[in-house]
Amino acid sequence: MDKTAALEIVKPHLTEHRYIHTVGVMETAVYLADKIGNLHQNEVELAAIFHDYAKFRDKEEMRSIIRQQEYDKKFIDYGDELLHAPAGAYLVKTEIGIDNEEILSAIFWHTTGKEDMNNLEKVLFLADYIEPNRIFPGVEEVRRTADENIDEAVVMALRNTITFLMKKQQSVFPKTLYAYNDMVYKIKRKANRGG
(Lines of atoms letter the chains of each structure in order from A and count residues from 1; the text may use other names and numbers.)
(Lines give C-alpha, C1' and ligand atoms only; values in the text may rest on other atoms or scores of the structure.)
(Ligands and ions follow the chains in the order given, each with its own letter.)
Protein backbone atom coordinates (compact mmCIF):
# COMPACT_ATOMS: atom_id res chain seq x y z
CA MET A 1 0.00 0.00 0.00
CA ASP A 2 1.36 3.43 -0.88
CA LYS A 3 1.08 6.53 1.29
CA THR A 4 -1.70 8.13 -0.81
CA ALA A 5 -3.97 5.10 -0.38
CA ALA A 6 -3.06 4.86 3.31
CA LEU A 7 -3.87 8.52 3.95
CA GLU A 8 -7.24 8.10 2.23
CA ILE A 9 -8.02 5.13 4.49
CA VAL A 10 -6.99 6.84 7.72
CA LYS A 11 -8.53 10.28 7.11
CA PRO A 12 -12.16 9.38 7.95
CA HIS A 13 -10.99 7.99 11.32
CA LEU A 14 -9.33 11.24 12.42
CA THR A 15 -10.35 14.80 13.18
CA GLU A 16 -8.92 17.44 10.84
CA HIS A 17 -6.45 18.49 13.55
CA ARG A 18 -5.31 14.88 14.08
CA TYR A 19 -5.02 14.30 10.33
CA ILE A 20 -2.70 17.33 10.05
CA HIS A 21 -0.71 15.90 12.96
CA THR A 22 -0.53 12.53 11.18
CA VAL A 23 0.84 14.07 7.99
CA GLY A 24 3.39 15.94 10.12
CA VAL A 25 4.41 12.71 11.84
CA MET A 26 4.77 10.99 8.46
CA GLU A 27 6.99 13.74 7.04
CA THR A 28 9.07 13.92 10.23
CA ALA A 29 9.43 10.12 10.39
CA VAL A 30 10.71 10.00 6.79
CA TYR A 31 13.19 12.78 7.62
CA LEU A 32 14.44 10.95 10.73
CA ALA A 33 14.60 7.62 8.91
CA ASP A 34 16.79 9.18 6.22
CA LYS A 35 19.21 10.23 8.97
CA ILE A 36 19.37 6.69 10.37
CA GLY A 37 19.41 4.85 7.05
CA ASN A 38 18.55 1.15 6.59
CA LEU A 39 14.81 1.71 6.96
CA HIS A 40 12.26 1.12 4.22
CA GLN A 41 10.49 4.40 3.44
CA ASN A 42 7.16 2.67 2.80
CA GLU A 43 7.27 0.97 6.22
CA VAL A 44 8.12 4.29 7.88
CA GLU A 45 5.25 6.03 6.05
CA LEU A 46 2.70 3.34 6.89
CA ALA A 47 3.67 3.21 10.58
CA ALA A 48 3.36 6.99 10.80
CA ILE A 49 0.10 7.22 8.85
CA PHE A 50 -1.63 4.56 10.94
CA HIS A 51 -0.09 5.37 14.35
CA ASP A 52 -3.27 7.15 15.55
CA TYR A 53 -5.73 4.98 13.63
CA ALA A 54 -7.60 4.07 16.85
CA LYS A 55 -7.26 7.46 18.57
CA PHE A 56 -10.98 8.23 18.43
CA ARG A 57 -12.34 4.73 18.89
CA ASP A 58 -14.65 4.03 21.79
CA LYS A 59 -12.57 3.64 24.96
CA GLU A 60 -14.41 0.51 26.04
CA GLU A 61 -13.80 -1.07 22.61
CA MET A 62 -10.08 -0.40 23.03
CA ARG A 63 -10.05 -1.78 26.60
CA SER A 64 -11.85 -4.87 25.33
CA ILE A 65 -9.23 -5.41 22.61
CA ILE A 66 -6.43 -5.11 25.16
CA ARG A 67 -8.12 -7.65 27.44
CA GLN A 68 -9.02 -10.07 24.63
CA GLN A 69 -5.53 -9.97 23.12
CA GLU A 70 -4.04 -10.38 26.60
CA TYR A 71 -1.87 -7.30 26.22
CA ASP A 72 -0.33 -5.87 29.37
CA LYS A 73 -3.23 -4.83 31.63
CA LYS A 74 -1.22 -1.77 32.65
CA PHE A 75 -2.28 -0.13 29.37
CA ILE A 76 -5.75 0.08 30.90
CA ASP A 77 -4.58 0.91 34.40
CA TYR A 78 -2.37 3.85 33.43
CA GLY A 79 -4.94 5.97 31.64
CA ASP A 80 -7.03 6.27 28.50
CA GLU A 81 -4.28 8.10 26.56
CA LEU A 82 -2.36 4.83 26.29
CA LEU A 83 -5.20 2.71 24.88
CA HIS A 84 -5.02 3.77 21.21
CA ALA A 85 -1.50 2.50 20.59
CA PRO A 86 -1.88 -1.22 21.36
CA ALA A 87 -5.53 -1.25 20.23
CA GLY A 88 -4.49 0.59 17.07
CA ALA A 89 -1.82 -1.96 16.21
CA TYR A 90 -4.42 -4.71 16.52
CA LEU A 91 -6.99 -2.82 14.42
CA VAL A 92 -4.46 -1.90 11.74
CA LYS A 93 -3.69 -5.60 11.41
CA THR A 94 -7.30 -6.85 11.48
CA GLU A 95 -9.09 -4.03 9.63
CA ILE A 96 -6.43 -2.70 7.27
CA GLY A 97 -4.61 -5.98 6.71
CA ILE A 98 -1.10 -4.77 7.49
CA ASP A 99 0.75 -7.70 9.02
CA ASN A 100 4.31 -6.36 8.98
CA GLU A 101 5.41 -6.92 12.57
CA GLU A 102 7.86 -4.00 12.58
CA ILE A 103 5.13 -1.56 11.52
CA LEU A 104 2.70 -3.00 14.06
CA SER A 105 5.27 -2.89 16.86
CA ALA A 106 6.13 0.74 16.10
CA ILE A 107 2.41 1.61 16.32
CA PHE A 108 2.00 -0.48 19.49
CA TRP A 109 4.81 1.33 21.35
CA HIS A 110 4.62 4.84 19.87
CA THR A 111 3.04 6.37 22.98
CA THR A 112 5.03 4.73 25.76
CA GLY A 113 8.26 3.54 24.22
CA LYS A 114 9.85 0.38 25.61
CA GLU A 115 13.27 -1.03 26.31
CA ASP A 116 15.37 -2.17 23.34
CA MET A 117 13.49 -0.13 20.73
CA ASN A 118 14.49 -0.81 17.13
CA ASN A 119 15.08 2.04 14.69
CA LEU A 120 11.53 2.15 13.34
CA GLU A 121 10.11 2.24 16.87
CA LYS A 122 12.46 5.08 17.81
CA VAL A 123 11.68 7.01 14.62
CA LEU A 124 7.91 6.82 15.12
CA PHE A 125 8.11 7.60 18.86
CA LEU A 126 10.28 10.65 18.17
CA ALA A 127 8.38 11.83 15.07
CA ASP A 128 5.13 11.77 17.06
CA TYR A 129 6.80 13.92 19.72
CA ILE A 130 8.52 16.52 17.51
CA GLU A 131 6.37 16.85 14.38
CA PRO A 132 6.06 20.53 13.35
CA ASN A 133 2.53 21.06 14.69
CA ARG A 134 3.54 20.18 18.25
CA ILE A 135 3.99 23.25 20.44
CA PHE A 136 4.98 22.76 24.09
CA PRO A 137 7.92 23.63 26.33
CA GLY A 138 11.08 21.74 25.41
CA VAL A 139 10.03 20.52 21.97
CA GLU A 140 12.40 22.85 20.09
CA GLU A 141 15.37 21.53 22.04
CA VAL A 142 14.39 17.95 21.20
CA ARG A 143 14.00 18.91 17.52
CA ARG A 144 17.49 20.43 17.46
CA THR A 145 18.93 17.37 19.16
CA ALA A 146 17.18 15.07 16.67
CA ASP A 147 19.10 16.78 13.88
CA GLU A 148 22.34 15.71 15.55
CA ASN A 149 21.58 12.46 17.40
CA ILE A 150 18.30 10.56 17.29
CA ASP A 151 19.07 8.41 20.34
CA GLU A 152 19.83 11.49 22.45
CA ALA A 153 16.59 13.09 21.23
CA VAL A 154 14.59 9.98 22.21
CA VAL A 155 16.12 10.15 25.69
CA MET A 156 15.15 13.82 25.95
CA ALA A 157 11.58 13.09 24.84
CA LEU A 158 11.29 10.25 27.35
CA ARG A 159 12.77 12.39 30.14
CA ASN A 160 10.43 15.28 29.33
CA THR A 161 7.42 12.96 29.33
CA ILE A 162 8.39 11.35 32.63
CA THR A 163 9.07 14.74 34.24
CA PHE A 164 5.76 16.15 32.95
CA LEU A 165 3.82 13.23 34.43
CA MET A 166 5.67 13.40 37.72
CA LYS A 167 5.01 17.14 38.07
CA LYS A 168 1.29 16.40 37.65
CA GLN A 169 1.59 13.59 40.22
CA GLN A 170 0.56 11.06 37.59
CA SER A 171 1.96 7.57 37.42
CA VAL A 172 4.51 6.73 34.72
CA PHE A 173 3.93 3.65 32.59
CA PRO A 174 6.68 1.16 33.54
CA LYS A 175 7.84 0.54 29.95
CA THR A 176 8.48 4.29 29.58
CA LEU A 177 10.87 4.15 32.52
CA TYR A 178 12.46 1.01 31.07
CA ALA A 179 12.87 2.74 27.71
CA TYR A 180 14.57 5.72 29.35
CA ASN A 181 16.94 3.56 31.42
CA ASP A 182 17.76 1.33 28.45
CA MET A 183 18.52 4.26 26.13
CA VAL A 184 20.66 6.07 28.71
CA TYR A 185 22.60 2.88 29.45
CA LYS A 186 23.25 2.19 25.75
CA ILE A 187 24.35 5.77 25.04
CA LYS A 188 26.78 5.68 27.99
CA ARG A 189 28.11 2.26 26.99
CA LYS A 190 28.66 3.47 23.43
CA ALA A 191 30.45 6.61 24.69
CA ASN A 192 32.67 4.48 26.94
CA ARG A 193 33.64 2.35 23.96
CA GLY A 194 34.56 5.48 22.05
CA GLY A 195 31.61 5.73 19.67
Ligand code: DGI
Contents of the next structure:
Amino acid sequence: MDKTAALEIVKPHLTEHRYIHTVGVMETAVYLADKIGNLHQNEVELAAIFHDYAKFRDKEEMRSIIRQQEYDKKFIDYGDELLHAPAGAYLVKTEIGIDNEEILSAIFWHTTGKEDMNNLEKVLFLADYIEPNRIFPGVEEVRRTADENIDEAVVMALRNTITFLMKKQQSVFPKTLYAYNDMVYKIKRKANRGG
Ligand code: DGI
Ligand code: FE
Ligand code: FE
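Starting from the form predicted on its own above, please write out the structure of the form predicted together with 2'-deoxyguanosine-5'-diphosphate.
Every chain and every other molecule in the complex is listed next, the one we just looked at coming first.
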Protein backbone atom coordinates (compact mmCIF):
# COMPACT_ATOMS: atom_id res chain seq x y z
CA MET A 1 0.00 0.00 0.00
CA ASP A 2 1.44 3.38 -0.90
CA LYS A 3 1.24 6.44 1.28
CA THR A 4 -1.46 8.21 -0.77
CA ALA A 5 -3.80 5.21 -0.56
CA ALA A 6 -3.10 4.82 3.16
CA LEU A 7 -3.87 8.47 3.88
CA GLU A 8 -7.19 8.17 2.03
CA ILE A 9 -8.08 5.10 4.09
CA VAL A 10 -7.25 6.64 7.45
CA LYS A 11 -8.84 10.03 6.83
CA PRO A 12 -12.51 9.15 7.56
CA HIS A 13 -11.46 7.61 10.89
CA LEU A 14 -9.90 10.84 12.17
CA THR A 15 -10.90 14.42 12.91
CA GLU A 16 -9.29 17.11 10.77
CA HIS A 17 -7.00 18.05 13.67
CA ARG A 18 -5.91 14.43 14.11
CA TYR A 19 -5.41 13.98 10.37
CA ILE A 20 -3.09 17.00 10.28
CA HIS A 21 -1.22 15.53 13.27
CA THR A 22 -0.96 12.22 11.40
CA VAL A 23 0.59 13.84 8.32
CA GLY A 24 3.01 15.66 10.64
CA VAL A 25 3.97 12.37 12.30
CA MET A 26 4.50 10.78 8.88
CA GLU A 27 6.81 13.53 7.64
CA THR A 28 8.73 13.68 10.92
CA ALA A 29 9.07 9.88 11.06
CA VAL A 30 10.52 9.77 7.52
CA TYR A 31 12.93 12.56 8.46
CA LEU A 32 14.09 10.70 11.59
CA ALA A 33 14.29 7.37 9.75
CA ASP A 34 16.55 8.94 7.12
CA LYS A 35 19.00 9.83 9.88
CA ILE A 36 19.04 6.24 11.14
CA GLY A 37 19.34 4.89 7.65
CA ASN A 38 18.31 1.24 7.79
CA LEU A 39 14.51 1.53 7.74
CA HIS A 40 12.15 1.02 4.80
CA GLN A 41 10.43 4.30 4.01
CA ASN A 42 7.10 2.67 3.13
CA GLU A 43 7.00 0.86 6.50
CA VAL A 44 7.80 4.08 8.32
CA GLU A 45 5.02 5.88 6.43
CA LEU A 46 2.42 3.18 7.06
CA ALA A 47 3.25 2.94 10.79
CA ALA A 48 2.87 6.71 11.09
CA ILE A 49 -0.28 6.99 8.96
CA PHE A 50 -2.11 4.33 10.96
CA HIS A 51 -0.66 5.00 14.44
CA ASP A 52 -3.80 6.79 15.72
CA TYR A 53 -6.25 4.77 13.62
CA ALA A 54 -8.27 3.77 16.73
CA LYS A 55 -8.08 7.15 18.49
CA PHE A 56 -11.84 7.76 18.16
CA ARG A 57 -13.11 4.20 18.56
CA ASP A 58 -15.58 3.31 21.25
CA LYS A 59 -13.67 2.74 24.50
CA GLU A 60 -15.62 -0.35 25.45
CA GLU A 61 -14.92 -1.86 22.01
CA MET A 62 -11.21 -1.23 22.56
CA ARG A 63 -11.30 -2.72 26.06
CA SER A 64 -12.98 -5.83 24.74
CA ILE A 65 -10.31 -6.23 22.02
CA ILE A 66 -7.60 -5.99 24.71
CA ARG A 67 -9.37 -8.63 26.82
CA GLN A 68 -10.06 -10.95 23.89
CA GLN A 69 -6.54 -10.75 22.52
CA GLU A 70 -5.18 -11.23 26.05
CA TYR A 71 -3.01 -8.13 25.82
CA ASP A 72 -1.64 -6.79 29.10
CA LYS A 73 -4.63 -5.91 31.30
CA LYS A 74 -2.75 -2.83 32.45
CA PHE A 75 -3.61 -1.14 29.14
CA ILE A 76 -7.16 -1.05 30.52
CA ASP A 77 -6.22 -0.13 34.10
CA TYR A 78 -3.80 2.75 33.48
CA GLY A 79 -6.08 5.22 31.74
CA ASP A 80 -8.24 5.36 28.61
CA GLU A 81 -5.55 7.25 26.66
CA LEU A 82 -3.60 4.01 26.37
CA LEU A 83 -6.35 1.92 24.73
CA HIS A 84 -5.97 3.21 21.16
CA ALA A 85 -2.39 1.96 20.75
CA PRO A 86 -2.84 -1.82 21.26
CA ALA A 87 -6.44 -1.76 19.96
CA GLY A 88 -5.22 0.24 16.95
CA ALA A 89 -2.55 -2.32 16.11
CA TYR A 90 -5.20 -5.06 16.19
CA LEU A 91 -7.70 -3.11 14.07
CA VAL A 92 -5.08 -2.06 11.52
CA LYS A 93 -4.29 -5.74 11.08
CA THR A 94 -7.87 -7.01 10.95
CA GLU A 95 -9.62 -4.14 9.16
CA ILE A 96 -6.88 -2.73 6.91
CA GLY A 97 -5.04 -6.01 6.38
CA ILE A 98 -1.59 -4.79 7.35
CA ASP A 99 0.25 -7.83 8.70
CA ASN A 100 3.79 -6.46 8.85
CA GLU A 101 4.75 -7.21 12.48
CA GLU A 102 7.23 -4.34 12.65
CA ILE A 103 4.57 -1.83 11.68
CA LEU A 104 2.04 -3.38 14.05
CA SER A 105 4.50 -3.37 16.95
CA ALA A 106 5.40 0.28 16.41
CA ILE A 107 1.69 1.15 16.52
CA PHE A 108 1.09 -1.10 19.55
CA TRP A 109 3.79 0.63 21.65
CA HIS A 110 3.54 4.19 20.28
CA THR A 111 1.89 5.69 23.38
CA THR A 112 3.73 3.95 26.21
CA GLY A 113 7.03 2.88 24.74
CA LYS A 114 8.64 -0.29 26.11
CA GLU A 115 12.05 -1.69 26.97
CA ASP A 116 14.38 -2.57 24.11
CA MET A 117 12.62 -0.59 21.40
CA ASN A 118 13.78 -1.14 17.83
CA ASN A 119 14.46 1.70 15.41
CA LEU A 120 10.96 1.83 13.94
CA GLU A 121 9.39 1.84 17.42
CA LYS A 122 11.68 4.70 18.49
CA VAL A 123 11.07 6.68 15.31
CA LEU A 124 7.28 6.50 15.65
CA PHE A 125 7.34 7.21 19.39
CA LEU A 126 9.53 10.27 18.89
CA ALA A 127 7.80 11.54 15.74
CA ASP A 128 4.46 11.39 17.57
CA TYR A 129 5.98 13.57 20.28
CA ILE A 130 7.81 16.20 18.18
CA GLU A 131 5.80 16.53 14.94
CA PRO A 132 5.49 20.23 13.98
CA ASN A 133 1.90 20.68 15.17
CA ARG A 134 2.75 19.69 18.75
CA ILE A 135 3.07 22.64 21.08
CA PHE A 136 3.83 22.08 24.74
CA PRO A 137 6.58 23.10 27.14
CA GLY A 138 9.84 21.34 26.38
CA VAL A 139 9.01 20.11 22.89
CA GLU A 140 11.44 22.49 21.18
CA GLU A 141 14.33 21.12 23.21
CA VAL A 142 13.40 17.56 22.25
CA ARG A 143 13.21 18.63 18.57
CA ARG A 144 16.70 20.11 18.74
CA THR A 145 18.04 17.01 20.45
CA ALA A 146 16.41 14.75 17.84
CA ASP A 147 18.55 16.44 15.19
CA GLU A 148 21.67 15.44 17.11
CA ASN A 149 20.84 12.12 18.75
CA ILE A 150 17.61 10.17 18.43
CA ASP A 151 18.15 8.02 21.53
CA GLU A 152 18.76 11.09 23.70
CA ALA A 153 15.60 12.65 22.29
CA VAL A 154 13.54 9.52 23.04
CA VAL A 155 14.82 9.63 26.63
CA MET A 156 13.80 13.28 26.93
CA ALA A 157 10.33 12.55 25.57
CA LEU A 158 9.94 9.67 28.02
CA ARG A 159 11.20 11.80 30.91
CA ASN A 160 8.83 14.63 30.02
CA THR A 161 5.86 12.26 29.76
CA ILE A 162 6.66 10.56 33.07
CA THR A 163 7.14 13.92 34.80
CA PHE A 164 3.93 15.28 33.26
CA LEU A 165 1.93 12.29 34.51
CA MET A 166 3.47 12.44 37.98
CA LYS A 167 2.75 16.16 38.30
CA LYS A 168 -0.88 15.37 37.53
CA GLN A 169 -0.84 12.67 40.25
CA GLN A 170 -1.38 10.03 37.57
CA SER A 171 0.03 6.54 37.43
CA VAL A 172 2.76 5.70 34.93
CA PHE A 173 2.41 2.56 32.82
CA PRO A 174 5.24 0.24 33.95
CA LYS A 175 6.64 -0.24 30.43
CA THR A 176 7.09 3.53 30.10
CA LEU A 177 9.44 3.39 33.10
CA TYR A 178 11.17 0.32 31.66
CA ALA A 179 11.64 2.18 28.37
CA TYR A 180 13.23 5.10 30.20
CA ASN A 181 15.52 2.95 32.36
CA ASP A 182 16.55 0.73 29.46
CA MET A 183 17.52 3.65 27.23
CA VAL A 184 19.34 5.60 29.96
CA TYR A 185 21.29 2.45 30.80
CA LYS A 186 22.19 1.75 27.17
CA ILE A 187 23.25 5.36 26.52
CA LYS A 188 25.50 5.27 29.64
CA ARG A 189 26.99 1.93 28.65
CA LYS A 190 27.75 3.24 25.18
CA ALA A 191 29.40 6.38 26.61
CA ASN A 192 31.54 4.33 28.98
CA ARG A 193 32.78 2.23 26.09
CA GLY A 194 33.79 5.44 24.35
CA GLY A 195 31.32 5.41 21.51
O1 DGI B 1 -2.51 9.81 20.52
P2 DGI B 1 -1.68 11.06 20.66
O3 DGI B 1 -2.42 12.15 21.39
O4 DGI B 1 -1.11 11.52 19.38
O5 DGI B 1 -0.41 10.71 21.57
P6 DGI B 1 -0.18 9.43 22.50
O7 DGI B 1 -0.61 8.21 21.81
O8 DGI B 1 1.25 9.51 22.95
O9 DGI B 1 -1.13 9.67 23.74
C10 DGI B 1 -0.84 10.71 24.63
C11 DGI B 1 -1.62 10.54 25.90
O12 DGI B 1 -1.26 9.33 26.54
C13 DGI B 1 -1.35 11.66 26.87
O14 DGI B 1 -2.62 12.07 27.41
C15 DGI B 1 -0.53 11.05 27.97
C16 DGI B 1 -0.95 9.60 27.89
N17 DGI B 1 0.09 8.67 28.34
C18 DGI B 1 1.28 8.44 27.74
N19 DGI B 1 2.02 7.55 28.45
C20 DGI B 1 1.27 7.21 29.51
C21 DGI B 1 0.04 7.92 29.43
N22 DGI B 1 -0.93 7.81 30.35
C23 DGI B 1 -0.73 6.99 31.38
N24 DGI B 1 -1.69 6.89 32.28
N25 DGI B 1 0.42 6.27 31.53
C26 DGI B 1 1.46 6.34 30.64
O27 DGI B 1 2.49 5.70 30.81
FE1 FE C 1 -1.62 7.99 19.86
FE1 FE D 1 -0.42 10.49 17.67
